[in-house]
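Have a look below at one chain only, the form predicted on its own, in structure tokens format.
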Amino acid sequence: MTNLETFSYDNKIVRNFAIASVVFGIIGMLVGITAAFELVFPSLNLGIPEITYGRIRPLHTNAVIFAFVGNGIFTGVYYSLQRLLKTRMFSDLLSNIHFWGWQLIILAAAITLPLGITSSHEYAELEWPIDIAIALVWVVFGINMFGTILKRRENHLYVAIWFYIATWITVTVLHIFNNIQMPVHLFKSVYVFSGVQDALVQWWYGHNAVAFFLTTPYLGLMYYFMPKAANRPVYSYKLSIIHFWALIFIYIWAGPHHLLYTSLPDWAQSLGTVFSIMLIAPSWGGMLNGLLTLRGVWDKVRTDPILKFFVVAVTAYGMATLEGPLLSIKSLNAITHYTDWTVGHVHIGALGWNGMLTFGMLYWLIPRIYGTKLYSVKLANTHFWIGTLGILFYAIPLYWAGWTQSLMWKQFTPDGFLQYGNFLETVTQILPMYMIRAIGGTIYFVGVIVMVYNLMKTAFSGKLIANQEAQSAPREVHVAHKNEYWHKWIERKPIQMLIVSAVLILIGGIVEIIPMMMIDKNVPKIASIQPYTPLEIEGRDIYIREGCVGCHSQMVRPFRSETERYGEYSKSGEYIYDRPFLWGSKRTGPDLHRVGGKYPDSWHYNHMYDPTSMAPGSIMPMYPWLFENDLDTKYTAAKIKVHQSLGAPYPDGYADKAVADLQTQAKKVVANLAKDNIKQEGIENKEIVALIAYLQRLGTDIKVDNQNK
């Protein structure tokens, strides 16, 4: 008779993640829902900086995909893993350091962000000395979880567990690769990798952090948590080997289809489109094998809420892989990016992928460590359905935003002009739709109120079992039977399978930005080009600072709809000294890379001040701290030599005089607004300054027809 060891599950653990991932969710929703209306309601900022769209967006979406998701996935992983491995975690001091260190993290994102101090690369805006703390965060939450596999008392790894495996090493990978950059001082960093280069890296970065922060492990939870509940297997195993390998395989080569038609080399585009149609194949796999693990218990899903939110859940997950790779065609992608259009899809994966399995994840796990019930059945039921309902309120509206949006850009009238030259015409027609999205938003952020009443009423009514205790054999060494299932062998082991991942994910990165950094060709030179004066680089500083890049782009496509309204299309060989690029994703205003020269110096600043004065109707924010903050050359000559060093071609020395350089071009914009009899106590001192000079920079190194743009 085989001894039985007795241990216990570490449940405090969980249940600390459990509660950080509610917490943050509503801090997360509400800026969301603030930023929302204010893209309606401008003025809703109270003319505090901290709190302008430009700054609040990458905090809710900090807040969203790795304080609520983030920790999400923790609550599902410690959990799934002890029970998979019939073991307690590796090391419960490693337990709490990885989840104090997870929310110190979260904690300064939700402090610097609002200040202005980011990086600018989408989902990655965090300033150098965060990302090291992620890096080293993120590591001990690898040991630990390694720790666990390599003490476990069962001998085959589940399917859940390779999912958690590829997460690690990938985001890994993706983390460091994406944030190698040059400190200017603690709280300024300036990117080794340039314009196009930096667009590829980033995003290789972006698409793959939503492949494998918001998808692979949410999957694993999947294939835990979707059987648990069911109390059914898993339909189909050999389905489930088959869509891990070729997710991961597959999903790191799908980068580039967010920069489909911009100044990327045509190769690395086509390799985007092809790998991302690819995608539907493995991600259709994985969501039938989750819905077909329901066959036999439909009946009870019609009355069980937790069932309903991963039914919905993973139907948000199908449709979302299949609308990623559709929006990769390139007929497609004309139409819908820079579009509204790309924010539903986004959320669709968001609020019914994530938010939805992390629902039902939680009404499924809090009875069960507090020894309980849960509360109200009803209530649950409740939430499902405003959820839902908010889900569509959110969606629809976009989705219709987005066609109208494009469909007016490209309008010609029939003699060749465009119907729509005024770009704000454009805006205007889809403010109805903006609110109906705000309000989606507000149904959605509602049914999360009432699943933290229903399962604070659970918790109360039991009590937390820290350490729940449970019993196994030792694990036997295993010998592997001459007619054993050829995958057998790797989930026995985990090195080789962290090793195998690790491979087919770097083929991908390898393939493409490998040649992108070697190869020049990729990146043709255009003699004209010069680095940014030292009050340009300032200037441009606060336009990242005001996240200017959340509403504008950078990229002017060659569609003639786009040439005929902002000029010449973008070359590649333009943005050489742009650390970080800025071409953006979404265009609620006007792309801006050909504005330099198209309006005098007074416009710009007349515009800052009280956008409705040069544009009525405008939804964007007034700016009056340019006008009375003084611009901070401190590291104006450190900033100019980390971007010497990195090969921009400033003289030698002249560091040393970039700051009267700055004072010099400066006086030339206040002379330029004095012609228009716009005169300001000391503003030569004055951030607008800066911020005028970069913006008549751009697109003028290249000569081009700007005028009735």
Second form
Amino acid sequence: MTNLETFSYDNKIVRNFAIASVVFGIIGMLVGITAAFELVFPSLNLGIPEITYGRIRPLHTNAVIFAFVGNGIFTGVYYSLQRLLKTRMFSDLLSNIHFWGWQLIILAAAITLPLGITSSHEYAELEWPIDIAIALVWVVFGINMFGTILKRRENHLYVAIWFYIATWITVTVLHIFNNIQMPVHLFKSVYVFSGVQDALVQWWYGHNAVAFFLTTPYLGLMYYFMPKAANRPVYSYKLSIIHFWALIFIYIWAGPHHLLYTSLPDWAQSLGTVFSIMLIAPSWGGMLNGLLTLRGVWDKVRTDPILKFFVVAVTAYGMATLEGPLLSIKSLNAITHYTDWTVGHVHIGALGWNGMLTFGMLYWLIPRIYGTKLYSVKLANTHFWIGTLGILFYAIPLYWAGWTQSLMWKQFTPDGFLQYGNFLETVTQILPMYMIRAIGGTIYFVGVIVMVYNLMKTAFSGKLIANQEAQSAPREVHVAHKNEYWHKWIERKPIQMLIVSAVLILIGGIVEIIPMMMIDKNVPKIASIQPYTPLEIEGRDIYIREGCVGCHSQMVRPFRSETERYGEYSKSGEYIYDRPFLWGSKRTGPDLHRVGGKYPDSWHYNHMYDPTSMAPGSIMPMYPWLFENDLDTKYTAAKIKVHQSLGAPYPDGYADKAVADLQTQAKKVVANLAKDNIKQEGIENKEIVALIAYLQRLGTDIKVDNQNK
Amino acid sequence: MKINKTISLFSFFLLAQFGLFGQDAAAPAPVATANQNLLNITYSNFLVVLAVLVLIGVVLAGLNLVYAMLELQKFKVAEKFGIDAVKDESFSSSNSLWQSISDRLWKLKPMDKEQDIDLGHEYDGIRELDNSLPPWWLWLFYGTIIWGIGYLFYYHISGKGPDQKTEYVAAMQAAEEQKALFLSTQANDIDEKSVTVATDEASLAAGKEIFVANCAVCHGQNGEGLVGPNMTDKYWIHGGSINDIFKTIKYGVPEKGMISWQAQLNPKAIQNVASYLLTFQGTNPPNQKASEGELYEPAATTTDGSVSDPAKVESVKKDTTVMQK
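The form predicted on its own done, now the form predicted together with its partner chain:
Entire complex below, previous chain first.
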């Protein structure tokens, strides 16, 4: 105990991230509540495009994932990393660049997403300049973290830090590969991969955003804050080792379970199913290590709200990670996919696991960095019960709604007709459930407000210990002794750990993605499939801008109930010019892949202006601005060029003729509308015409092929 | 303690459930076809099986709860009489069957011997124990891996598991057979040639219900016409006989905005709604849309549509050309 070094921990950066997490948590949840109520009362958008459901849904998901949980991760990492390594962060400057950079990115997201600037990949909607900013800030975080690890006073890395390392490297890989785009202009880009390949890359990313942004870093936090709060040793070091490596290796394979029964080849789907099932035990390893750490102190759980939050968080984690694999079994997935079941499932994760763990962590950490006691344990307990109640009110109605609606979709009469041939019937049936869900979300939100009050009172009663003094002996050269665990070696070698993690997480991605790119057999060609016309491309970009994909899938699965309702099931060869793919993940409205030619142009015109005019009781919002906005053709030629360079077979020099072609096609749509007595001044230049042209094209190319046969 | 037991119960439930997965895919390979039916039933009733397992789990958990409460009661009684020694014994070292199963599933080091497995290191005050991997957890992990190999073998190597296209074709075929079977028991073979005007009240009431739900949006509540044409006058774009109306509803006239209803309405339903909308004739409601199409005068006795007239013939001709396009 000689030779102690004195240094200080940076608490200010922890405080900053904590505030950011709470503030953006509130905003993200408020946006979520708004979206939930808009589903029941579509006119709640007040006719404002920027706050219409399709545009704020991605805002909600991004805000919760990257702003609320993201800042939560950084709060916990910056707090625990310093203490686990007995050193201050590597660089205060990098810490601050990381903090402000991340908040600016969030600000950019909050501005661009409501404006409809989106690249449409779920949880990766931000456009390319912001993507680059994210990569840079993430690298700053990485340098800061590894710098801290390298200058540590502790010989071995604790399990929490293994998770932080795996998180960092995997998110880096995912973010880069899911955002390979060709810019058209500053706010518009086109994905290099198309159709089924784009879908696979996106869901490899999407699934692992859940895995490596919402799960592994939070497991790291759990490994620090749970034993700290319980004052108990971690249950099993062996379990830590096995479940950590198994988890990161297996998780990365499971992405295709988001694409079961789609036109993704069967072999890739099966890999998704199999690896999801194999994920149960590694996931539960984390839950067991959390819950069994509480062995012997369960009486404390009764009185200590922090432990209560942790117990519910870990339990929600365990439930969601059993449910997820079960939903990856094809027979169950056939029922739950595209329904609200999935939404319920992710909210068990988000509200239960991420939310409750964040709250527990904040209640534990804020009093400590302010050198005071929690203002009110009673209020924290109240928050706990309100929050738990909110989760139940949120999730149960959605499970119910998803199940009900799916059964209605699949119900046939004995003489072979769909019992509920009108999609809308299955929507109005579950509206009460949507209402309860919105209330459930509001209850949960009230709990958060209670927490904010409690934490503010706590903070004001103390004073921030910006630099907390600590002492530790310097790191000694470690001599490996005989009976030590083989795993201790890698715990001393952060760089090796980084490399081994990287190799493990790359395997699954490579095995699944490379064959999809390289082997033509995986995407059988269909001769009659043509690229979109300029007007259709513009219409498609409006479809993307308005976030139509949030409620409408474009993927008819090979089920009788779907081919009867929508038409022939979708083939992978049909999507080869789809950049991005727009298969969607939720059907609040019907699938649109075969909507082309189903209704006349006039129907779409009336329906987009006021959906209830064509479908009384519809909960789709009105889109009057599409009838006022002039179609912007400034970038049409540039878009054609980009698509051409990526392989769309337009004739040479077609880009120059694109706008003329666009106008010719627009006139045809206008003529069709005029036949049905729809006349509007200057309509040929309005956005609605482009959207109609796109919708009428959807899924029709294959019909040409069938007629020729 | 109680919690531990509940967790172990849950693990039981999970193991049982896992057994099911194993059967689904891995087992059929060596089993004869007779058994395959049973497996198919299990597979297609996956949810029922799941529900039964959940139920078993709930029952077991309930039993466990009762047991725990009895134990607690014992403890309380003992306490009341001041018997302190009973305190720990009754919980931890009971030699019940349950306890021994639980011990084997968990292999937990007793709390008082924890220091034996303390790794002797602390990270910011956090110590780690070296409990063994819970055996049930390990079995679960091995089990899922074996299941995974079996699944991939069954679906992609053995050639026995159907791919999704095969599954679809089979499902469509089964549905066709079922439908044919059902229809053979029903007198529901109405088509555009054989259709007659239904006049009974039940049919017209059913027709009205369909009309209000599906047609009124475009044709008006009283058939006065909105986006779609007026149905109360004597002018018809695609023919005014029951046969023509039936046909228009059944196949639609997509280029004019009338969608095909044959996937949503069965022939009897189309007959009902066609018959119902004929009752609009001559009702003269307010806000009528201007007449479109050609005049159609039903022959005096043509409620069954069997008598043709020039107007009808012409409209049918026109209609078929449209259809073919």
